[in-house]
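Let's start with one chain on its own, the form predicted alone, as structure tokens.
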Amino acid sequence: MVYDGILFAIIVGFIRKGNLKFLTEPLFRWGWIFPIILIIQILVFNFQNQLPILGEWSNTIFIFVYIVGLFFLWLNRKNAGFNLIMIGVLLNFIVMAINGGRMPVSEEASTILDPMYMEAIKNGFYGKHALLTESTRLAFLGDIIPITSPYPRDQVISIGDVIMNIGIFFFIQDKMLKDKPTEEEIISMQLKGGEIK
């Protein structure tokens, strides 16, 4: 949903006349720690089954991963949207730290995805997540939204999930136009015969 949030931002922020010059630029303090925790994500999410010792701390390791991010997002808080980001990702950590470091998702909702990613859930294949049941803490704030066509892609986020997309997309719009020419400037230099860049 992340990646589909950024795309989305990116394809608005040119219909608006944006651009990217903003990634020639050091956008984050502490920047370095992004990709590492996207790294470990990747690491664990994948080989969380072939390594059973792996498997057995994949939660304690994605809630350290949420710690450290909100770490990130608190120090870059200064940026156009990053308050919303980091609520929906607290939202998203305070649901799975008090549900056993793992991510709920309601069965009804999944219903409009493969049936063998439910089945995986309920085996404890998709170590990240697990399934809401009535003994669930806090089940409103798990991923219980479906999003289905015409979206292209069948999901089912959590409320975490929807705040930290629109964040994601204030934060873009804001670099993306950040060097747009306003009106006035645009009139400007066509009545001096300049060109626009």
Given for the second form:
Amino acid sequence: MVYDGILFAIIVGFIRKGNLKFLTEPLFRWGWIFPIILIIQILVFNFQNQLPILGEWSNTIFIFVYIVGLFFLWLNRKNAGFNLIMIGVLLNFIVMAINGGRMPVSEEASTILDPMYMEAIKNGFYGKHALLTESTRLAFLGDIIPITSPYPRDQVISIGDVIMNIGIFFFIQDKMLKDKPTEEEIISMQLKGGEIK
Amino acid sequence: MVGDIGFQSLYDWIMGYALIGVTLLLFKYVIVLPPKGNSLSMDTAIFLACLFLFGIEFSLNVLLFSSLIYSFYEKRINWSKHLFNFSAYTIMLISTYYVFLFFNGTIGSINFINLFAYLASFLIYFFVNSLIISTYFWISDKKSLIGVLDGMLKGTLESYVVTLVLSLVLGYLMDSSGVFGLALFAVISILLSIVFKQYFSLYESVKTKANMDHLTGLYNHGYFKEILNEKFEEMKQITINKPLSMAMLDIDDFKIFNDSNGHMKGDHVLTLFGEILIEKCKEKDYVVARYGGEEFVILMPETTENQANDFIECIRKELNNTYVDGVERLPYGCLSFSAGIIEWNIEMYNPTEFLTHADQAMYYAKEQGKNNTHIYGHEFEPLEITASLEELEQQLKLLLAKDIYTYRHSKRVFKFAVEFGKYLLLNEQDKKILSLGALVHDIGKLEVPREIINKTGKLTAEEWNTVKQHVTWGREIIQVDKKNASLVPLVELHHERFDGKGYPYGKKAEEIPKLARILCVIDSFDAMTTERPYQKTKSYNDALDELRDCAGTQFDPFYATAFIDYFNKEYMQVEEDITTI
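Any chance you could show the form predicted in complex with its partner chain after that form predicted alone?
Let's see the whole complex now, leading with the same chain.
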């Protein structure tokens, strides 16, 4: 979902005559935290079923990762869109924390997903998620929004994801259009040569 | 459950999220309409569509969440206004809901069967909304409740109906295609908002161009007159006495500057002066305009003539100290202007008179050696009345052949006016205007056909109207010569009555210039005592009694009484003496 959002934002950025120059400069404060928490997530995700200890602690680790992530977002809150990203992540974090570290997924909405995936969630195998039940608290913050055709990839997302993606969209737009020459500059470049001053 | 915040099922939540999102977008993308500040928001359509489809709870939930988020987002608006809006919407929605149910409306889907219920809902929604908004303005701005209601009905009814009908359209869309229908609605609304914004900015820029003077960036002549007229009307209606002053400024020796430095430099001076004026007037909220070539006017609300004088003097000093290339060639060696200032009073005849007097004061300032400011009415010697007695008498002689009555009447009124003016101790200027005005006050009768003037029987209504026209014709005759400008009010307004029942305008009391009120008394007295084809003659005593009776209705009581005193003293005394002997 996040990657789709980034791709969409970049395409819109190009349509608005933006560029990717900003990638040459350091983007964030404490930017190195970001790949580290990403790697931790992937490692836990892949090995939690092999290593039982990791499986036991995975919920705690995910919550820890979220806290670090939120801290990182807070450090960079001056960037455009980061307040929205923070709100989105926070909403996801709240619903996960209150439900034992796992994101509740609505079964109703998930009927559009691959049945294998559902099975995995039901059996508790599948990393970050858990099935939404009667006892789930703040269920409306969970993964309840089905996204399906005509969208190319079926998925179920939460309102936190939506808000986060809007934030990411604003952030990328802001960065891509920052160095865009203004209308005046374009005109003055055209006028050079043959004009007085 | 009633009383629970939040939507009932997870499916409702998904719908709710979408609706809240669209509502927020529509808060932001309103459709702007001229005049400035007017706009049409589509959010009402969403709340009503929710009401018809899902019921009151759902609708209020969407309202609550979107209002909450919006109040965090839009911090520039005071929280109390957010709260007010939220409460207003809540009251409107709840009352609409119960009216809808009362008319047997069924919640669920948009259906033709509910037509009357929809209509009733729209009516009550509009009614409650108007009431709340009017009450708000009534409390906050002390405007009259009915006035605001009336303005709302006139200005916004169409846009209102648009939103209300759109709520049904949105209802249909959502009913048949859910979130997709909502998305379609959102896209159309947002695009409309963008398009209207473009039109609106186009409208604004064209409007600015039409009202602005291109060179100086000030308002132009036409727009200034518009504002002046509005202000004039306003001043006449307001009973509280707030002063209003105006200054007319003319750059000294601008022709010399232009001739010796070229028009480019001259334009530069105008631009520079415009900038200074804008800067100074901005602080005080004054209206400043370029009146003509190098003439500028400033309209100063809530400012007395003395305050205006200080303000203009301050600008004059600043201009004197501003160096511009080529200024050495001017007689003073610096930029300067002469200004005339006038303060509004109830006797002011019309905006043109206001401007003329400011202009006269400005010329007086020029005569005093330029580079100074003069307040109208503070002249050391009276402004010269250039109209000459001989010339006016020549014009009056034209009447001699046609209407001997009016000719003689005019001569007598002239005589009374000279004496009465002395008796009243008017100043030299007023005395001269009064006597000259008295001489020509009926000059307009030249235009009245002979058969009407010399008719011995009773005049028909139509003929009367023609006779009444003589004041307007008189004004036109007198106006031809600019030097007679000060006589115009006397000629045109000497048939106005103190109680406002006169003609041509029906002006009242102090709205009629003082001299015209005096002339009215003299004119009527002479008319009553003279033999006329269409009127019986009264004796002097009868006429004086009539003056006394009509003091305060037809005549200004002060001048009517004064005239009776004057007449008794000058003419009746002699008769009394004779009778006593």
